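Here you get one chain, nothing else, as structure tokens; it is the form predicted on its own.
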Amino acid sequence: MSDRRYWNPKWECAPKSDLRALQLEKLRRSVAWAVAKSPFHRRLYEEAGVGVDDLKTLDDIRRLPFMTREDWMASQAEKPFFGDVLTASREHAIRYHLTSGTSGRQPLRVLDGGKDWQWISECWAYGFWGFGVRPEDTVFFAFSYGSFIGFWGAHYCCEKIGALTIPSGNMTTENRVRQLVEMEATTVCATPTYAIRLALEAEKQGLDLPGSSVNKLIVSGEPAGSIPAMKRLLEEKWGAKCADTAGMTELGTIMMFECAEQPGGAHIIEDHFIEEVLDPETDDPVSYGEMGERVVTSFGRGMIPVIRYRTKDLVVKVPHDHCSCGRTFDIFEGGIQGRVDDMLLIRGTNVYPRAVEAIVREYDEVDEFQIVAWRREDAIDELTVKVEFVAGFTGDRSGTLSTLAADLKRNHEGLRINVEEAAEGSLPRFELKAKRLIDRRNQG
């Protein structure tokens, strides 16, 4: 078997001149598919008044209006369970999959037919080829397998790729650990938070991680994934190569992925997506090293096109050079930064919870953490940073407090964050995607 499968260097490494090219080509087909085949396209863009004869360069993107969460869920609501955003009727699909949804809110509910589960796997070939899985490794998916999209495209790519993949269902936490060492798993799929559960349930056992077999760690679903000091403590835990990757139910796929080289960040499929990053407030594109939200037109789902799809996260785009590989997919610097409308505003001062997790990961003697919005009987917002020790730990746990609150404090423009230590074993753990923050300042 050679040993550039999943590497195409025709696109990986093209001119920016041809991906550029690629893109307004499959840009162009795609809107004509969703105005030919989808309801919900054909009177977004009736309203807008554009269609494909618009396209004239890829910058002509931005006559071509929004496809929104909200606008999505109302097409669900109205017409269930899917809306009339599909290509096609729910006999030629194969994949059922939920959004995962949060607290009081209605989760999208997609179709995917079998050319787009073809796609969708081939896309998670493209991230794990890229950091280095080859048909030799055993790949260990520390995942439940239920109706969130999850890791399940990465599942069938390891099948492509021809690699001895195992899945753990709903098994145990002590029993996946035990099985992952058992069957000498090259490589280990989690979330960030559920890797380092893993990992200190393996330290519980007496099980030495960093002397397995395991060299490779992919993690997705959070954006801890790219905080330097959770990576630093993930390779540590696991005497592994630690890699993030990003993906959506709503896009059906991985959309980046970090490579082999691991550059601090992740490139961008770019000739399966279009990538833009806006100002969030006025919908300009803001320039290369600059924060703004993700817009995402993918390409490869045919029973449900999406087209410049408001994400809500929010990155800073880099040139690919960034990276010494040679790809010349533009990167995602430090993966997804955060959340748009995850932000919040604690007397004046922006916060965004990414943030916070980045300090507190600095903390090696911090085990789990909870941030909690909370409003005083005087109206005064507050925010307050419960943080769990390790078990065990005997060091100073007032002055550690004090010091995390200290580099709270500095590194948000002087807001004093309050800081609490939680009692051992009662902050919740999280195997999928880690929810820690509670805002409680509109309730009651």
Second form
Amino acid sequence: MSDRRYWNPKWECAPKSDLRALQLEKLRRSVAWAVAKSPFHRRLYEEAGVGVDDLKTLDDIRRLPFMTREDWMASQAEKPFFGDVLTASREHAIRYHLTSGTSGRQPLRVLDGGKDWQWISECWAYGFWGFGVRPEDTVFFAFSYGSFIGFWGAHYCCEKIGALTIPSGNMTTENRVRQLVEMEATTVCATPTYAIRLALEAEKQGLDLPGSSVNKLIVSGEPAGSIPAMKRLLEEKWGAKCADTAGMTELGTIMMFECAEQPGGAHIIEDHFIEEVLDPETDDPVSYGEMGERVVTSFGRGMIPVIRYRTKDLVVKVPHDHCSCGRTFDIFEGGIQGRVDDMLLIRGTNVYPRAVEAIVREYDEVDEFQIVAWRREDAIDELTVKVEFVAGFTGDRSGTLSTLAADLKRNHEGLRINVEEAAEGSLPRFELKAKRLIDRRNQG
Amino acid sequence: MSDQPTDLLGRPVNAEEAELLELYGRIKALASAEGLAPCVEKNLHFAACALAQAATDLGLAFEHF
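Given the form predicted on its own, state the structure of the form predicted together with the partner chain.
Zooming out: every chain and molecule, the one shown earlier first.
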């Protein structure tokens, strides 16, 4: 079995026309399911005046309205905790997760049933098998196993494949490095920045990672995994091939993976997803090779239908033949290349400048501020909020800075955000659109 | 009318695929039978979920339950 190249050869290498026909059939059934079971979707489609019968070709997907995070969150706010997107009551769920998102200062909450979890792990299996993970492998998960969905599905995928799986939820970084070397792990899973931290810890302990059994490093959770310079650094420090994957809590799993051929991008799992790429301004489809916004339709999550969900991720889709692996799945070149909005991903936590501003603006003594994202020498991302006090403020400045830092941390799932005072008049002022975010992470 | 099972694209399935579809249908039906012991019902449900995934992956079936 281990010499089989594809997890699902029937569809990974299917003619494009067959793939498109399969997507249309699944789309029709997904819409029918959503309308029958989810009040959210029933309302959405009734208001738009569309239904299953309008889906005669795959292009007809454009007749369906978008599902947005804003609408989803509004539904949750109106009907806590899950809104009316669910297709079944919570008694049918076996797992609860939530996003690290801070937009509107409310996370997105999701539930999944047992069948959903079979599918979640299945999508990961396309990626892990595609990058070469086999039953003989020992896979170490440098992951906290908490409410963030992260690598949970990947863990179950490895059990499904039959690999020896090592969870390290409660271990310190020091222990993780020692354990993965001692247990002769062949595959390590982590976020890109944490993978760097692990490598630095290994160096500190005098452990020879490049000389260890690790030959595959699978990263997820941050776009950095597809940045060539970051990948080179990871591969050098680990002495292993590094593959990127990308998923989202809204889907519960990954929708793309980098195969062993590493074509400079990630294959879309096209028998389980439809990935449209649209001009974010006009909503028109863009051509292969042009950047646009990902709009995803998922076929696998029964409890929460996700149909034409606007991700705000910026991607460039290229044809499958940009890779020599034989798959007919198209590719997102360079992975996720950015965001339509300006969300920052700092050490795995989503930070929205607008949410930061909402907190900072609660402090009357603060006149102006600036958000600076930067990268330390050890490749860990940091965020600093510089604040200027109103002229003549005579109160407790250091007290305000500490309180603000604590406030920001509490509203960002414990993420430490630096807060420092800027000299009076030193921060720029704006007449039209303000630009208070400075992202220096990819400079120099 | 032929009773031969087809995949989601309406094409005839091969022998192994037909067997998988039949097994999936039988396990799913058995899992919903009345009066099963919890140990039987829950393990059958788990098996039905796994079989549903295999059938979905091959494009033989696609449904939520």
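Numbering follows the first chain given and starts at 1. Rigid core (definition): largest C-alpha set, two forms, superposition within 1.5 Å. Note that the structure is a prediction, hence the values are computed from the model and not measured.
Asks: After superposition on the rigid core, does the Cα atom of V52 shift by at least 2 Å between these two forms?
Replies: No; V52 is a residue whose C-alpha shifts by less than 2 Å between these two forms when the cores are overlaid.
Asks: Could you tell me whether the Cα atom of A88 shifts by at least 2 Å between these two forms after core superposition?
Replies: Stays below the 2 Å threshold, so no.
Asks: Using a rigid core superposition, assess whether V360 undergoes a CA shift of 2 Å or more between these two forms.
Replies: Where the cores coincide, V360 still shows a C-alpha shift between these two forms that is 2 Å or more.
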